[in-house]
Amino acid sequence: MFEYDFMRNGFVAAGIVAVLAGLVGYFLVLRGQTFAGHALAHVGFTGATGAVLVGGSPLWGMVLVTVAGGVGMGLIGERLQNRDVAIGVVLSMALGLGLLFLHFFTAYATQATALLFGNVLGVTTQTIFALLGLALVSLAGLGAIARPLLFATLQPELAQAKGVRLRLVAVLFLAVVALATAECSQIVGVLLVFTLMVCPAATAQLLTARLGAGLILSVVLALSQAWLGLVLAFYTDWPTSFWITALSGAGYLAATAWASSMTRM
């Protein structure tokens, strides 16, 4: 399997993205903003297709638009909560605009499929370096705001009374989420961002309430699911995104059953 360049590149890219998704996704689930990651992925699809339309890089188009969308969501602040219908309308419009962009360049239908469902086996060395750079920036940003972010997440009223600027923390965090979402889209696609951004983190939080253990477990789950998905895809010739999604879903269902059984005991 590792005799092929595309498999080696796939493992490296999936590893970078899985570590970032496991860490960022943990805070995303903890803050109850999982829908934000899904929303940013759809908005990013518009940016990626728009970049293709003007001859640019889909990755950087997605990064630019998702960061802008994340900052915008952060500025909305608490008003973003309980507005699923409004967010759904925005998502539909963003996806429709992306499809409109593709209408003008039908030759890029293959790229559209890769954006929607991911194509980790098509990752180039240049893309790996781009993903690594984005991951380092994202992790540095997450590390810088980790303490106020956790404080604002668990005790927002007390954090605000202590001088924590909740709006600023929300903006910075969603900017980090936007970068992580853009990276995840390169591996599992726009439609399956939940796979790496949410499932491992949600599973980890079902299995342990400790912050440190939960973060480590979230990363381990995301990494193992991404790599095992690549292995299964190689030997079955089934899509990698399917296997990663199936493994993530199975892990979450198993953790849910275990948590339920422990509650009844």
Given for the second form:
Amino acid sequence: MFEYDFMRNGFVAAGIVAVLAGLVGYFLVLRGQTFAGHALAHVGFTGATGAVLVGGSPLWGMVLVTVAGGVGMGLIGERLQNRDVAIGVVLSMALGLGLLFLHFFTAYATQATALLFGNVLGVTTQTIFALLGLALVSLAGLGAIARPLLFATLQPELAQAKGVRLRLVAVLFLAVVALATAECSQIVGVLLVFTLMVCPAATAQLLTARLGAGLILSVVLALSQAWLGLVLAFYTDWPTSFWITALSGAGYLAATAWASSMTRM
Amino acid sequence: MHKSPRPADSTQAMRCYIILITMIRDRAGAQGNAVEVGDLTLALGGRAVLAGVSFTIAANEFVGVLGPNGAGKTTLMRALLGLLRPARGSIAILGAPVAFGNPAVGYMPQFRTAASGMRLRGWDFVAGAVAGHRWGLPLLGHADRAEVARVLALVDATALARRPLRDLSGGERQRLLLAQALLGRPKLLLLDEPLMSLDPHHQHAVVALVRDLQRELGIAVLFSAHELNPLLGALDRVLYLGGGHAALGAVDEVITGPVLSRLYGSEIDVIRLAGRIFVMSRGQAMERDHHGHADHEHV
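Please show me the structure of the same protein in the form predicted together with the partner chain, now that we have looked at it in the form predicted alone.
Everything in the complex follows now, all chains and molecules, and the chain you saw is the first one.
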């Protein structure tokens, strides 16, 4: 299967994105902000379709809009009383707008499917370099804020008293999440970003209570699910995104069952 | 025209003398007092929570901060941490003007439900606070790990730090929070309602633990609580907040009808019964007793 260019490219792209998603997703789940990640992907859809409409690249359109969305969300922060409702309203408006852009750009129905459900086997070498660059930027960002981010997540009041600027850390983190979301969309599509960003991290947190082990496990799970999904897609000819969602979903459910059986003992 | 130099000289001498006295007093303050508050007014949303309050707490005192809900206990602690700028007046912490992020001040906030549901183990929770304000990766060196081990041992939480947070009882979580507050060897410890939603047995265990640590480490502790009784016998002095004012002194001096009536500007009765103290306003208890703690979680 590795004699095909598209399979080699798919493996490399999925590998880069899975490592990033596993690490960023761990903090996203720990902070209870998974819905924000989901919302950013939807907002990104508008960016991607808008970029295509004006003749730009969907990846960069998505990056631009998700980062703006993430920073905006971080700045609004906890001032919004019903955050879930507000995010929900914004994301449905964003998807609707994306649909409108697609309507004006009727030529490519496959483009819409690729954006919504991913097209890892259509990744070009050029896109791989873009993905790698973006992943390095967001990992560097995450590395720079990881310590105060963890402190602010576990003990916000104490962190604030010890000099952590909570708002700044929240905004920077959501910018990192936005980049990771845009990357994930390239592999599994905007509708299924959850499957790489949230499922492996949540599974890891069910399986271990240790921070370091959890981060490693989250990456290992994301990576193995993405790659195994590609292998299964190759042999069955079913969509890759289906296999990745099936594997990560099954992994999460199995971990939930295991964790609850451990509590009952 | 020549004026006699004498009056000017004596004024100068007087001024030098005052500066000298001030320096000596400030030096004594640097060594002797944990908290010095002068004519302090704290306002929240335009409303004065405390108005013109002054008090001094020594470097090795265990002081209970008491008063009904909304009396300004948490607000005062936030001001002592430098998180709330006083509307008027001054605050000195360990002889220096109050500063945001002072490493010599340990703080134990009220426990948030967010962290209590986490599956992360206690050790990582405590360790997450080690120099957590610095940028970079949360990697701990040998000295940092030794510091986490030290504070966990101080509160006897070494074994329970191996368990996930969500599997711990309220009293066990309080011990981890206390360990976190002790990181970096603070000289002043601010504990915000550590007894909230604990049963009487665990309340007494927490009070005894804090008292022992305070003596062993020779530090100042401000311990806020709704209710005085669990703290009786452990406190050096009590800081009672009410009606925007404050009274600091021994329990028997402060928790009296006349002092509290003056604080509130209305009739307050203090009833002592079987070694416990009840503060009553028009026949109603102003501090709720142990059985009322289920209500506190909504506050």
